[in-house]
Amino acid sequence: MTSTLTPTTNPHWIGAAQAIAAADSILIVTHLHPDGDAIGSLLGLGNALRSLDPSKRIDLAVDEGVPSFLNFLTGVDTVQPVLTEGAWDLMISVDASDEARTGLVGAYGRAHSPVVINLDHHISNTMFGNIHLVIPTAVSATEVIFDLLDSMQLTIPSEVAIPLLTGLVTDTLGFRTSNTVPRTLEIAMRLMQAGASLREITARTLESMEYNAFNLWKQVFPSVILEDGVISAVVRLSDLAAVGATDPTDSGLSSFLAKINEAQVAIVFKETLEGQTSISMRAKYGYDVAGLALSLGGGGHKQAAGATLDAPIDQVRAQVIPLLKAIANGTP
């Protein structure tokens, strides 16, 4: 496939080509509580990996397995929610900013791979692995794995377009972020001659919701709170058993409430198993909550970030809102 297109640069784009080459077996794993871009990005390099080399043995994992949302992406049923034997030649990490973030998986895939991909486009990675396809500037990490086809010179056929534009279309919230740029079109209009429909996408992530992740909502909206710019909302394990729900994401409940006109930024707590508190935060264009989750320990982009804090809910609400605050009115 000969690209019209300027990839970005990356010294390690011929290296991890050449881990791939020498590889007959290979892992690819992504990150804790996946979004569209971490299983388009799974699925898309998985697909396009089999379809290269039959013979090679690819396998593809993620901690609990895929959202029931994504289930419509080709190779679904591939995706093992756990790993408790094998090895292989290489491991490739997507969309994961640092260790911890691949789970279960993740800790036991490098426990039995001694060459390890990161292919991610948070700013707040850690560098780990041997070989680092880490672009900052991609809107997701399945425009990082479009450049890694693309340097390969590898044809995109439709079971690979449409997870690598799932995870273009949710990780730029149809294409409404910041760093959406015209470049970041003209990889989508590509995605589309091979295959892959915006619209059909747009309408099973960015418009589709299950009745359930509802009732969650109308379960924590009384929690809601407007202060100074700063729209909150909180989930705890409580909410959960009353409606059931065993998804540990908010089903964009912080992307809904970010549209309140009133708010500058947005931001959801939630209470997980393990006695943490997760944080999904977006902000309004000119907005950035990216640093604030560098400095918790998290990542994300500008307008769309968050963390895990080892703290209880209220603890961390007592901590974030006030510093949120300070982003909405402009002060440092």
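Numbering follows the first chain given and starts at 1. Between two forms, the rigid core is the largest collection of C-alphas that superpose within 1.5 Å. This structure is a prediction, so every number in the text was calculated from the model and none was measured. What changes on going to the form predicted in complex with adenosine monophosphate:
- The Cα shift for residue 275 between the two forms, taken after rigid core superposition, is 2 angstroms or larger.
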Contents of the next structure:
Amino acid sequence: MTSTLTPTTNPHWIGAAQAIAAADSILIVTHLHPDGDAIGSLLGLGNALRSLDPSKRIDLAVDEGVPSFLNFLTGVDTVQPVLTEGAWDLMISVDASDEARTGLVGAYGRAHSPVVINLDHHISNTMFGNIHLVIPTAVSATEVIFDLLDSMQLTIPSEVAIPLLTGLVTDTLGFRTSNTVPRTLEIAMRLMQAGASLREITARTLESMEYNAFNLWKQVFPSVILEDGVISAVVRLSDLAAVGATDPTDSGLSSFLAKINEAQVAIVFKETLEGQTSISMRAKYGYDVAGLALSLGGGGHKQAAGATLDAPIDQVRAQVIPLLKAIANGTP
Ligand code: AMP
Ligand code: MN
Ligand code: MN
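So that was the form predicted on its own. Now I'd like the form predicted in complex with adenosine monophosphate, please.
Okay, now the whole complex, with that chain kicking things off.
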């Protein structure tokens, strides 16, 4: 590959490349409730490092494993949902803005790896770890990985290009978010040239939904309220039980609600455990929910952010809705 797209002046890129070259064993982890960018980053980087040097041990892990809609990616069968043994020369965290987001596998990996590379694109990144590849202007963590591989002058095989394009497509909602710039499409072009099908990735991610997840939407639609530019929905444990669902973390609902013309921001309150609530927020172009997420102990991007709070769902609603109304009624 040529390195025309590479920010070669950043010493962290060189440090990261050196740390990777020096390590015989590498653990890569990503964030809880992984999305297309999390798994795309895990497998894109994992498959790249495996093909670069088959003698290195490359382990991949994420709590609870890979969601089924991402099973088409090469290498999913090698992703471990739990770590109970092992030690590594290097751990790389991808697409996670803080240490807690890397879950139990991240905690285990940190305790058993002397060096940690923090590779991410969240503006809210806490700068944990020893080497930072944190680029908030990158649309996805897979964009940062593309740049890293580019800086190492690696050729990109299709089993790397496909997961990398998956992260680009899912985090930009199909190249529609406001951070999508000509260079985003240039990287997508390079990944397509390397064998990734934009049509297949789009169909398997953005255009895919399990009927059971849709049943949960049907169940919670009566809870939807639009008030002062804020549209909200509530997903309780009882709703999950009513439709036989186990996973309240589907973030498609907040993106769907954010389409509503009369709303500037959308939020879905999800009861993840008794007394624990996670929120998924979306903002229209010109509005920003990242700061609010950060102030609530979470993180994210201007247009998509979230947090998990140790408080009952109705208390979280009473606290957060007025703050969102202030955002929705601020100057765009
Ligand atoms: P979601 O609404 O789950 O799709 O998440 C939107 C964005 O917010 C993503 O970039 C996530 O990384 C971020 N995010 C969601 N939940 C949390 C959390 N509990 N802590 C930090 N960031 C979060
Ligand atoms: Mn993610
Ligand atoms: Mn991401």
